[in-house]
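As structure tokens, one chain now follows by itself in the form predicted alone.
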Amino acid sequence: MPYDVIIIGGGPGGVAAGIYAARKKMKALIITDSFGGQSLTSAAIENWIGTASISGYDLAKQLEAHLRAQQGIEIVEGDLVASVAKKDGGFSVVTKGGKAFDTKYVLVTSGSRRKKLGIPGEAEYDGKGVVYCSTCDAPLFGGKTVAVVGGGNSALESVVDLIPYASKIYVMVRSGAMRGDPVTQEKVKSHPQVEVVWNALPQEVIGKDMVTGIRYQDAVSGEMKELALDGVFVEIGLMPNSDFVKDLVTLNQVGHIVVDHATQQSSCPGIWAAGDVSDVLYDQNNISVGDSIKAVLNIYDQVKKGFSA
């Protein structure tokens, strides 16, 4: 007998969806590599509603425990979805581990992955001064010197997030121009705490126990230079984890699944999406949770009607 819904992803949105699906007595399966999503590496999350501060690790453990406390929910952990294909009455979901499941509906909450610099020291100091979410971690850098790597809107928004906290902010731009909104550019460039470093090609994150600086090459002169820092905010974009449904649903230019934001339904009947993998305006845990719950409630409406994809 097929599942009513398979939920793909174990971040806050996927867990919320699993809890609501279980409480609605739906036959539900959640498939995830691990729990917690991108927040897992955050040293302190201070905008998770109802909790003043919590580490990403502790949040992941709480989410998993809450999910496992539900009766009826089935969980496949330590695996990723390789493909989703249409079949009579629903979909076939196949994992990279070779497991196959049939379901009436699919909810994609697989999130996105941060683009990495791919330079020495980045992985070593991830969570030790190298961070990927200014909204989450800016308050941890009060009175500190930081660099924001990137020249697009996400980088500029990170600078705005950091201005109330950091004492000095370098913006490292790979070229001689920024790509972000002109109004935000002017706000950033004119602020006394901010210094733009043009034509900066990051080469290595340096540190001891924590980040102490970044080494970069001047793209014009070729000269190698260093900045003394307490933190490096990498803001060079996100990549949605949507490849396994790319042939079934409409994606935007970046690869996000385009949804009806009233219901979270995609262009393919029977597939919903929520969180960072969807074309949501703001990538936030709390928003992902709300949108995922909205999607499950809409799926439950379809289950009651007896609709099948």
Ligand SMILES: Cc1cc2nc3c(=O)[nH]c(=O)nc-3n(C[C@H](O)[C@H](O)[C@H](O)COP(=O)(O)OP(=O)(O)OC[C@H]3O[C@@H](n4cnc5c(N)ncnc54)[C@H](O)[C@@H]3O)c2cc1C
The other form holds:
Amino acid sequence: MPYDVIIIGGGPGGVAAGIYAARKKMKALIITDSFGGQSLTSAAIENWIGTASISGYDLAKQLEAHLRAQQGIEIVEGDLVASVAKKDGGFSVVTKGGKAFDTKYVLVTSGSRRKKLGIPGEAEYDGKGVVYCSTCDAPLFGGKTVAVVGGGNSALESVVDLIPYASKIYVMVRSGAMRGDPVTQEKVKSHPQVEVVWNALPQEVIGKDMVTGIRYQDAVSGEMKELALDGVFVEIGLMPNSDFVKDLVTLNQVGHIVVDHATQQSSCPGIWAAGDVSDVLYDQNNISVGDSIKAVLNIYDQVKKGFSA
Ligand SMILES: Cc1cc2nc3c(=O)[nH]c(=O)nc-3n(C[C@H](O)[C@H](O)[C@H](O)COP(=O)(O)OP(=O)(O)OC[C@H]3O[C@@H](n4cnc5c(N)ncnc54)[C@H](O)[C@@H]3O)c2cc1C
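Okay, that was the form predicted alone. Show me the form predicted in complex with the named molecule next.
So here's everything in the complex, that chain up top.
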């Protein structure tokens, strides 16, 4: 008997959908490599509604415990969905581990992964001064000296997020020009706390217990230089985890799944998407939860109708 719905991803969005699907007594399965999602590495999440401050790790534990407290939801953990294909009016979902499942509907909540610089010291100081979300962590750098790596809109937004907190903000741009919105560029470039470092190619994040600086190469002179820092905000883009449905649904130019924001339905009947993997405007835990619940309730409306895709 196929599932009513298979939920792909165990971040805040997937877990919220799993809890609601179980409470609606839907025949539901959630597949994820791990629970908690992107903010797992965050030292302090201060905007999870209802909790003044919680670490990403503790949030992950709470989410998993809430899901496992539900009756009737099936869980495959430690595996990743590799492909989704149409089958008999529904879908076949196959994992990297070789498991195959049939379902009427699919909810994709597989989130995104932040592009990394891929330089020495970056992984070592992840959460110890290397940051991938300024909305989340800018308040932790009050009075500090930081660098934002990137020249696009997410980098400019990070600088705007940091201005109320950090005393000095370097913006490291790999060429002689930024790509972000011209108006925000002017605001950022002219701000007294901000210094733009043009043609900067980061080479290594340096530190002791925490970040103490970054080594970079001047792309024009070839010279190696260093900046003394307390934090490095890496803002060089996101990659939505949407590869396994790219042949079935419409994606935007970045790879986010385009959805109807009233129902979270994708362009392919029977597939819904929510959270960071979708073309939502703001990447936030609370928003991912809300949109995933909207999606699973809309799926439930279909299940109630006994309608098959
Ligand atoms: C460092 C950091 C700190 C952050 N701090 C905050 C904060 O303080 N407050 C806030 O509101 N937001 C914060 N965010 C943003 C927030 O984490 C995201 O908006 C939120 O996690 C999105 O939830 P999601 O469920 O859509 O996706 P994700 O959290 O990305 O979860 C997706 C899940 O799907 C799994 N998955 C991926 N591919 C597959 C596959 N093929 N098969 C099965 N499973 C898969 C992933 O492992 C993950 O468990 C932060 C982000 C980062 C990177």
